[in-house]
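Just the one chain here, the form predicted on its own, laid out as structure tokens.
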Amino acid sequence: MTFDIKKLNAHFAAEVTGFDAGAEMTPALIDFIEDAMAEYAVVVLPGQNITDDQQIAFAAYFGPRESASGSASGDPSRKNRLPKYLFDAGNLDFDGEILAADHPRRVMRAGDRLWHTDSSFNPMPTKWSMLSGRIVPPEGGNTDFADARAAYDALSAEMKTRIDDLVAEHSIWHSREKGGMTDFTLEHEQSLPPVMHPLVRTIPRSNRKTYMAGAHASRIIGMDASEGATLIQELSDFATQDAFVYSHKWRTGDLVIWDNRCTLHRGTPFEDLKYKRDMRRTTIDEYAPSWAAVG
């Protein structure tokens, strides 16, 4: 069993040909997929051409599969035209048709232009997505990837020190406040309380220390508010330059898998008003350890 392996940037993420994610797994398959994540923390699969329930199934091997039902839409009513595993992440309507320029999740959605890691906001650590690309835009749309591991090792002492026993709190409400989102209601935050993850943690597999910050990042626990809110910026800007990110242009039938505990990602702005992005998202979380609680 072999495959073509690309790296992609200088620190981590790598594209891998030859793989069909469709296919049974067996346990080689699924050893190769982790130790490969284990590696590059972003692992690209093109010419995927998977159905949804396949897409779910692959994510099944991995981990126990994040409901994508909830509040989090920010609109708990509404329809969803994907199955319960798949996040929608396009921009379109039930119909399949582009998404009204007042929709209200295109201001939900705004706040995935931030960097922000998947799903740290709930209770249990998330540990990778798969993005499918159904329909891409064909210009604009790269999703941005940071190497959190890589900006650690390249922390001064003084600063590991600082924060390696320091924890933070994540809300969706804090980010989607960041995003532009200012309409939503006590409901919506009773249904998504603020949640507490260690700022800095060992990944299981690979052994190397990260850290946890970006947009759903809303303060240090036991820290003043305003000095708590400037060291989350500030790492996520030193992890954020350009020497930690990978930048990935989709094409159709490209399978992107990340590493929520060490990377951060943004979408970027492409023509949503003209061109259909039909993303499906599954995510997959850790099997919960000790330390993860409701703040």
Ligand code: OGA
Given for the second form:
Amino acid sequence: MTFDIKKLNAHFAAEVTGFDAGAEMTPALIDFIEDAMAEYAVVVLPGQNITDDQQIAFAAYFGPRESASGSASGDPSRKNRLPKYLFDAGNLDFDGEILAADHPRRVMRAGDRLWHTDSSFNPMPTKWSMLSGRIVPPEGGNTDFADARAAYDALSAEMKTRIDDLVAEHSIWHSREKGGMTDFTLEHEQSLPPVMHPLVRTIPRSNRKTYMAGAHASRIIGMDASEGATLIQELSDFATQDAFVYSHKWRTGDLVIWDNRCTLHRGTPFEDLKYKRDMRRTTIDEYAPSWAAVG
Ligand code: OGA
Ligand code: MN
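Form predicted on its own already given; the form predicted together with this ligand follows:
Once more the chain from above appears, this time first in line as the rest of the complex follows.
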């Protein structure tokens, strides 16, 4: 299976032309995407004019889909304007109009502007996200990506030894608070309690070591809270230095896949009271966390 592959950064991210994500996948096509993701961690598929159903079907070839309903959509009604398996990352309301300036979902999505890993506040490790650009603004609104594998490789030997066996706590309320949301309730908090993930892990298929220190990571188990927070920030800053970052400028029809286990990403500003941005995301888990497979 050969497609044209163009690297987008010295360390990671590639654009693949000629691939049709709306088609039925064969084992060879699935392998091609799995291999490309193992190598590049971010894969851009341009020109995908796919329907919601096609996007949802494509995701299912690669892992169990995360349900977006009941996710923290920021809407008090907890309703998603999109089908169950599509997360709404755009700025549109139920009628497809630009969200009002005071809409609660704006505050909720503000956390997306922080460097993060999708759904690391869930107990199951989130494998990939696939974001489809249905309507994109003429300027701004890039999505930035950072390669945490390259960052891990570049850490000092002392730092690697320090962090290799640490466990981090992740909570969505931590990142929402950092993003400026203050009015969440106990019910909110209890609906998504904190979870723990290894800070450092090896990704299957690529066999590369990486770390997960995005905005949902709140503290390090067994470490003083402020020391843990400082370490998480230091690791996040290290991974997001320019050399490890690819900034994606969206074109209508782009489908961008990223590996949440070994990259960080963030949304960037655009004139969101003026331009529509309709972005729909499928997100998949691993079938089983690789560290659970020890005998
Ligand atoms: C996401 C996300 C940022 C963006 O969909 O997970 O963080 O630029 N999106 O839309
Ligand atoms: Mn995200």
